[in-house]
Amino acid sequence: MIQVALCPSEIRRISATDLSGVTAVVFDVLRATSSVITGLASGVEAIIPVRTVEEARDRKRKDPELLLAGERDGLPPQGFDLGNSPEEFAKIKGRRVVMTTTNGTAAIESVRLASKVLIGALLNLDALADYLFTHPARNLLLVCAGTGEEFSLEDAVAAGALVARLPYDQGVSDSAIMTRSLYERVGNDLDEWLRETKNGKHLQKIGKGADIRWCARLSVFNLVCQLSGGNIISLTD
């Protein structure tokens, strides 16, 4: 079966539940997922996700060779190496990051318990989509980040748009539906429709509207990435 967590709140029901037999997928397209993506794509050796940016300091003073990166309301925290644009990501390589922002991470580490977490964005829809066809799970779980508490527009496409790739001989949810109904009303005009976004929105407000350009682009990435020992570490080359 294939289930969508539309929210937050969904994403915290779900999580109290026994994940043991579930493949999780999170997407927060705008753009934790998306510059965690673009970094393994890039070079960094893995990221680790935490909740907090008190947590994350934490990390860092006891591993100063981790970089820290992450936002809050969309700028880095003071102090932080990195902030959450994927550019930023793709210039580093070799190096460990410990990482936190305010839904992505939080999403990340609210479904830490599944038997597999895996890490979606459009960057790697189809990487995603083949990888579950050769590894198919008996049930799969799409996590939309959000935004803050709301629904977040973004990543439901981006969970529409996985769901229209998979095959259906091991059911849907009305909520799979609706976002792979979602994606296909969408079409090709994803960085047109991610600027509206309140996400999209924001980020433009506050000078990073470039951010959406490239976290818009579909499946130019062929890379799966999964939480491993609380690490985010990528499964292909």
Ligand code: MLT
The other form holds:
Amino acid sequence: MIQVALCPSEIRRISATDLSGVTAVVFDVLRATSSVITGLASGVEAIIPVRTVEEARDRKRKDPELLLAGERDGLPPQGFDLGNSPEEFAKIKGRRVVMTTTNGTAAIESVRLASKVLIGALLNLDALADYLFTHPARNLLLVCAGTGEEFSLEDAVAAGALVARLPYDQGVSDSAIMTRSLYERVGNDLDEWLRETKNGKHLQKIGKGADIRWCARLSVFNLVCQLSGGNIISLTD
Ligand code: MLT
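Alright, leaving the form predicted on its own aside, put up the form predicted in complex with the ligand.
Let's see the whole complex now, leading with the same chain.
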């Protein structure tokens, strides 16, 4: 069965249920999961997602070797080493990064008790689809992190792009069919659609429009990442 959690309230509801036996794929296309994928593809050793800015700072106090990354309102919190732009993550090699973002890391945290938590973005869709083909999940939950408390189009499009690549012809929920139809409607105009989203407009307003172009690229990284013992690591050699 493929199910899709379309917004934060639905993620909270599902996180209170038994997630054993569930493979979750978390999408926060603009920009948290795109930054995670870019970082791990470029040589970041591991990313530690945490909920709050204070928790991130506390981790760094205990281990000064860590880098702090993330955003609030799209911008890096005071004293952080980097924000939430994928191009910043592309420059980090061989370091461990603590990351906190408004929706993305919160969504990852919410489903941490699932049997498997994978990280999804447009950037690694084919790799994810190949992985799920060779490691089929009986219960697949696609988690759309959203923007603030709201549904976000970009995460639903990415979830639909994954649904469209999976060989399941039975056991697809209404929400999964809806995201697939949305993806088919968007076609190749990903960059254009992402610019029209609430988060896309906000990123352009704060001068981060280049991040949208980066995140709108399809399957440019052959990489699958998994949450393992609180760290997001690459499963790909
Ligand atoms: C989030 O986690 O809410 C987003 O990644 C926000 C952003 O940096 O655009």
